[in-house]
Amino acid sequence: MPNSQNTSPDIFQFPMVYGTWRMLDGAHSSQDINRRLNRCVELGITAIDTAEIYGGYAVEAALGDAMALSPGLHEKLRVITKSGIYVPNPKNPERTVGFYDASAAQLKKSVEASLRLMGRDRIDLFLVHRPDWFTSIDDTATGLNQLIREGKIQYAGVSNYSPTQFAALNSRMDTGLLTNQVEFHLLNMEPITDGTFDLCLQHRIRPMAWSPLAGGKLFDKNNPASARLASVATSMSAKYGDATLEQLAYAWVMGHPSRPIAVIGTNKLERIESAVQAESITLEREDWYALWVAAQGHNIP
């Protein structure tokens, strides 16, 4: 087993990152995106999470254009990006089926494209977006190790890997994988029970939580779990400075002992500002479990 990154590198000295999955929805001129990124920096969110596939393979270029508008913004932001998912799209009409590719050759090609599109000299954290069942872990690890040695990426990690998939790839790394970015929120608690967070705790690895608000489903009044959560959040709001369900949901995610880093994905400045306030909320034990019970609809076993 390689040495795990258990010293909590500076890239992970924060509880939230700004996610860009839906960044091109709605108003998304370079100026709009630039204002959003600068506001994130002002609020202390100094890392952005993106991916090759986001926005129909267009978000990385849009980020590069937006960052170029502010001298010094590149130096203020740490960039996390992902690659490995390839689906039919207008830019690649030759593709007839979606597939994964985490081969060393493709990882190198993707990282070099990301650097060019975003105008960066190095990717701070590069993640394999999904497990590639057709590529050996030795091939994937060879690519990641080489990219680190060449200085094109600072750290490597994965996204959506099971605990065994993570452990297998990690066993071939020269230095430990830094994170596993997985779906985690009040309506999806699998990382707690499937061993994902146990493995992170074992190796002192901080996971990343994508879709911490369940993609908006948390606020669906027609969803019984969401309705129960809204009621419980209202009852404990005053105790935490009139916190909203949204803020309590972020605090719940970040309150797990593995210290998940929440990937916030809104395009609205006021919601980014609201999300940051959740960083100061430390849920008491009974309140964390009260939200668990509300989400599950039954008491603890």
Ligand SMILES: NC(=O)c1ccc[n+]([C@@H]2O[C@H](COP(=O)([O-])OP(=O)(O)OC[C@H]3O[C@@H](n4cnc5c(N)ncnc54)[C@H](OP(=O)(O)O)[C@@H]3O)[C@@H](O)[C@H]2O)c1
Second form
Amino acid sequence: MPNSQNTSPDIFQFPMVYGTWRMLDGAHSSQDINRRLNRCVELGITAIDTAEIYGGYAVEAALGDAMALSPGLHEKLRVITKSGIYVPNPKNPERTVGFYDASAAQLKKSVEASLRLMGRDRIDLFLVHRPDWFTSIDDTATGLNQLIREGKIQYAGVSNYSPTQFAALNSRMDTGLLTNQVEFHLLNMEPITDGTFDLCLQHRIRPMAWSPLAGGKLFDKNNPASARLASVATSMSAKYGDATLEQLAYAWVMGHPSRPIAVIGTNKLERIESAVQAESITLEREDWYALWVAAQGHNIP
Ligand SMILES: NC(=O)c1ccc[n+]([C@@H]2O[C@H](COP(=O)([O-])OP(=O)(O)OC[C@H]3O[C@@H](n4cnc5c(N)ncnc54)[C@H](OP(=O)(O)O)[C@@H]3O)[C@@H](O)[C@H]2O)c1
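Switching from the form predicted alone: structure of the form predicted together with this ligand?
And the full complex, kicking off with our chain again.
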């Protein structure tokens, strides 16, 4: 495996990134989006996470429009994007089946489209969105290495890769993959048991955690695990400066020793403001485990 990356590359100076998957849900004028992006920067969240497929392949263009409203915003925001998932949708009526494509030719095409749509000279971090079982790691690595060499992307990484898939692709990279962006939250702890985070720790790579609030399921009182978590969060709130369930959930995610970067997904300004406060919460060991126990519904083995 190539040498490990810097443990805190400039793109991950703040442990949260603003996710844009749901950005076009509900009201979403360019001005609204621009306001949210500027507020993120003011609060210290200086990187956004997007993808070619988001919003039915429409979010990257909407981000480009929103960023263009503030001269200088491009310089203040690092952009992470992903590609490789192709599903039938009204923009692509010729597709009859969903497929993945992480071939060098497709990666090049996607990155060039992302640059054009967002009005950028470079993608700061580019991720292969999902493993493509039909493309060899040599082909994918050739594409990523070439994009880095050409300066079209600064860093390369992956998303939703298993530890072995990560290791295999990483072995073909000229410079190591920067991250693996995976689903990690109190209602899905797989990365801490399936080897994903162990591999990150071994190679001093910071993972990224998508859906840190379980996509909102954490607040569903009909879900027994969420109800238990709400009760435990209430009991530990005062100790952490009246922290809310969402702040404790972010702190739990970011508290893993691999120091995951939380990719937050709210569309509400006040929730972004509340989220950043979680950065200063360091959970004590017993509280981290108390949340684990509440989520699992049983004691540690
Ligand atoms: N790599 C991948 O395959 C992958 C997959 C999924 C997501 N992602 C990335 O991860 C980002 C975050 O994902 P996510 O949106 O699922 O993150 P999330 O932060 O877990 O969930 C956000 C959702 O929870 C709701 N929510 C937040 N606080 C709440 C509260 N206190 N009460 C009730 N609902 C609340 C939000 O609604 P409001 O907007 O109303 O606050 C929003 O619908 C995405 O934008 C994307 O960038 C990556």
